[in-house]
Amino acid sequence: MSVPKLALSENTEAVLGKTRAEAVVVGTVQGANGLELAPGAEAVDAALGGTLADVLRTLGATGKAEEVVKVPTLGKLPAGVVLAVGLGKPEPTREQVRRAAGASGRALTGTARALTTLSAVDLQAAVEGTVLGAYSFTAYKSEPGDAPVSTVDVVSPAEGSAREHRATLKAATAIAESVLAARDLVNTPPNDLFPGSFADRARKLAEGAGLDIEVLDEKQLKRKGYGGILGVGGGSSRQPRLVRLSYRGPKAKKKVALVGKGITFDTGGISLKPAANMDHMTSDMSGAAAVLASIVLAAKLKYPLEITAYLPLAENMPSGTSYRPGDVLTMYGGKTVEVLNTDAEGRLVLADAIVRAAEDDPDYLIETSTLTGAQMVALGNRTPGVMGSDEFRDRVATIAQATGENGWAMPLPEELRGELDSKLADLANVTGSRWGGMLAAGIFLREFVAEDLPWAHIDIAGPAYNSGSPWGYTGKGGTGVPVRTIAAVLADIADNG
C-alpha cells in the first residue's frame, strides 16, 4: 500500500512562490454563464493573470463532476501544470469533493509532488479524495508502471484554527488508509489469501495496534461447536479460522461489536457458480476486511469505546467433503439450519459469529458483508442495503449516505419469515422463491440476534467490489466500503451513546 505523504500548507499565496510541486490542482464548477472557479484557487488564477477561467471554457471546460483538464502553467508558477477538476455544480458538497479530489490523484499518477486547493473548499474531503483516488494495487505486476503521487501540499481552509486543521488532516489520513488496508486485503488473490494466511495478517495489524487477538482452528471451532463455519469450511484444504480482536478505548462507556464475512473465495460450493466472473469472488471476504481495518482504525483514533471484532473465515469449495444440499447444521448456540443452496453460505458463518459477538454483552452489533447477489437486483453496485434492528438500521443508513458510501434502509418483512421455515430444521438457509432476496438474508441473520440488541446489517454485495472502470476516488477492484461507514458509526456512538 503506497499512500501520499500529507503537508499541511497554511495558505495557497504563501506555498505558491515557493512550492515545488509539479502540478497545483485547482476546482471548478458549472456556474450559471458556464465553468466558474471554486473557492481556493484565487492565488494560482491571479498568477496567471486573472485568465485561468477564459483558458479552460477556450479548452471546452465546463466544470462538471470529476472533468480533469492540464493547463501549462508557461513559467508563470514554479510547478509546471494546472490540473482543473470538476465538482459539478456550485456550493459543492463533501462528497462532490471527495470525488473530486479522487479524480485529481488518479490524474496525477507518475508525478512526484503535487498541490491541492480543493481542500480549502473541504479539508477532510480533500484528504480523504486524494489519498483513495491515488490508490493502486501492483503487488503482482512485474512491471508497476508509472507511481503515484508521492506527496501532496495540502491548503488549509480559511476557516478554523491551525490546531483544528492538523487534527482533521491526521483523522482523515487515518481514515484513508484504513480503507487502503481493506482494499490491499480484498484485491490479494485467493491462493495467497485463504483463512490461515486472513488471521495471520490480521494477527499482525492487530499487535501492530495494540489489539488483543484470538484465533481458532478448525479443532477449537468443533470443540467449540461452530457449525457454521465448519460446514462451510469443510471442502476445503484451507481449514476455517474464526478470529476475535478487541480493543478497549479511554473511558470507554459503550461496547459496540463488530461482525465481517469472511469468506475468502466463494465457488458456491456444490451448488457451484456460473464460471463467468467467478474471480470476482476473492472479494466475498471484504466484510471481514472491513471490519479489521475498522477496528484497527479505532485503535489509532483511541475511540473511548469498548469494541470486539469476529472475523469468521471460510473457503467455500466443492469436494468429498463438502456439506451438501440438504445437510443439517448445529449451529453455534444450538439452532440448526437445513441447507437448502450451499451458496448461500455467507449467512451460515456470519450467524455462529452473530450468536458469539453477543456473548460479549455488547451495545450495538454491526456487521457487514457481501451477503446476496439481490441487493444488487434492488439497489445496484453502488448502494449497500442496510437492514436491522428499526432505528439503529436508520441510524446507520443516515450516517452512511453523510459518509458518501449511500447505504439506503431496508425493511425486514414478517411474512418473509414463514419462507424460511424446514421441514428437518428450526429454519432453512433460502426461501423457495426468488423475491426479496435481501431481505430473507436478514431475516435469518436476524433469528441469530440477541434479543432487544440494536443491531445492523450492510450488504456490500455490489459496492465492495468494482469491476467496471475508475470513478471519482473508486478504482477497479476492492472499494474498500463499509470502513468509512463502520467509522463514522463508532464515532456518533463515541459522541452521543
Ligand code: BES
Contents of the next structure:
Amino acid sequence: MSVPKLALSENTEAVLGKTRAEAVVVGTVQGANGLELAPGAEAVDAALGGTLADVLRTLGATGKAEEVVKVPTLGKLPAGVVLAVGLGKPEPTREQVRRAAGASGRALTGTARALTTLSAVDLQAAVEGTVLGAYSFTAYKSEPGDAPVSTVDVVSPAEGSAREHRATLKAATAIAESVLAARDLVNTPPNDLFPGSFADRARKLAEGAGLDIEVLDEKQLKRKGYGGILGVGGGSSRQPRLVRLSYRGPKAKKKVALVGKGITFDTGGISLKPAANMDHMTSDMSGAAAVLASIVLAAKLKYPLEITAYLPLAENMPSGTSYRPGDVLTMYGGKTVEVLNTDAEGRLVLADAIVRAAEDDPDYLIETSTLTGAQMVALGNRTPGVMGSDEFRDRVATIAQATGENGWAMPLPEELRGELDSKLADLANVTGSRWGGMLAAGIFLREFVAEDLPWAHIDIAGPAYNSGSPWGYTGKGGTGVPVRTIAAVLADIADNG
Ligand code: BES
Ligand code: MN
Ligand code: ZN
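Next block: the form predicted together with the ligand, after the form predicted alone:
All chains and molecules follow, beginning with the one already shown.
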C-alpha cells in the first residue's frame, strides 16, 4: 500500500510562488451561468492573470462532478499544470469534495508531487479523497506502470487554527490509511489470503497497533464447539480460524463488539455457485477486513472506548470433507441449524462469532459482511443495507449517510421468521423463497444476538467490491467499505455514549 506524503501549508500565495509541485489542483463548480472556480483557487487564478475560469470554459469545461481538465501554466507558476476538477453543484457537500479529490488523486498518477487547494473547501474530505483516489494495488504486476502521486501539499482552510488543521490532517490520513489496509486485504487473491494467512496478517497489524490478539485454530474451535465456523470451513484443506482482537482505550466508558465475515473464498460449497464471476468471491472476507482495519484505526486514534473485534475466517469449498445440504450443525452456544444451502455460509460463521462476542458483555454490537446477493437486488452496488435493532440501526444508517458510504436502513419483517423454521433443528439457514433474501439473513442473525443488545448489521455484498470502472475515490476491486462508517459510529459512541 502506498500512501502519498501529505504536508500542510498555511499560506497559499507563499507556497504557490516557490512550490516544487508539478501540478496544482483547483476545484470548479457548475454555477448558474456555467463553470465557476471553487474557493481556494483565488491565488492560482491571480497568478494566471484572472483568466482561469474563462480558459476552462473555452475548453468546454462545466464544473460537473469529477470532470478533470488540465491547463498548462505557461511559465506563470512554478507548477507546469493546473488540474481543474469538478465538484458539481455549488455549495458542495463533504462527499462532493471527497469524490472530486478522489478523481484528482486518480488523475495525478504519474505526477510525483502536487499541491491541492480542494482542502480550502474541506480539509478532511480533500485529504481522504486524495489518498483514497491515489490508491492502486500492483503487488502482483511484473510492470507496475505509472506510480501514484507520492507527495501532496495541502493548502489550509481559512477558518481554524494551524493546530486544528494538523489534527484534522492526522485523523483524515489515519482514516484513509485504514480504508487502504482493508482494500489491500480484499485485493489479495484467495490463493495467498486464506484463514491461516489472514490470521497472520491480523497478528502483524495488531502487534503494530498495540492490540491484544488471540487466534483459535481448528482444534480449539472444535474443543469449544464452534459448529458454524467448522461446518463452513471443513471442506477446505486450509482450516478455519477465529481471530479475537481487543483494544482498551483511555477513560473508556462504553464497550463495543465488532464482527466481520471472513470467507476467504466462497465457491458456495456443495451448493456450488455458477462459474460466471465467481472470482468476485475473493471479496467475501471484506467484512473481516473492515473490522480489522477499524479496530487498528481506533487504537491509532486512541478512541476512549473498549473494543473487541471478531473475525470468523473460513474458506467455503466443495470436497469430501465439506458440510452438506441436510446437515445439522450445533452452533457455538448450543442452537442447532439445519443447513439447506451451503452457499448461505456467511450467517453460519457470523452466528458463532456473534454469540462469542456477547460473552464480553458489550454495550453495542456492529457487524458487517458480504451477506447476500439480495442486498444488490434491493439497493444496488453502492448502497449497503443496514439491519438490526431499530434505534441503533437508524443511528448507524444516519452516520453512514454522513460518511458518504451511504448505508440505508432496512426492516426485519416479522412474517419472515416462520420461513426459517426447520423440520428437525431449531432453525434452517435459508427460507424456501427468494423474496427478501437480505432481510431473511438478517432475521437469521437476530436469533443469535443477545436480547436487548443494540445491534446493527451492515450488508456490503455489492459496495465492498467495485467490479466496474473507477469513480470518485473508488478504484477497481476492494473499496474498503464500511471502514469509514464503523470509524464514525465508534467516534459517535465515544462522544455521545
Ligand atoms: N457471499 C455471498 C453473497 C454475495 C453475493 C456477496 C454476490 C457478493 C456478491 C453469500 O455467501 C451467498 O452466497 N449468499 C446467497 C444466499 C442464498 C443461498 C440464500 C445468495 O445471496 O445467493
Ligand atoms: Mn455463499
Ligand atoms: Zn459468502
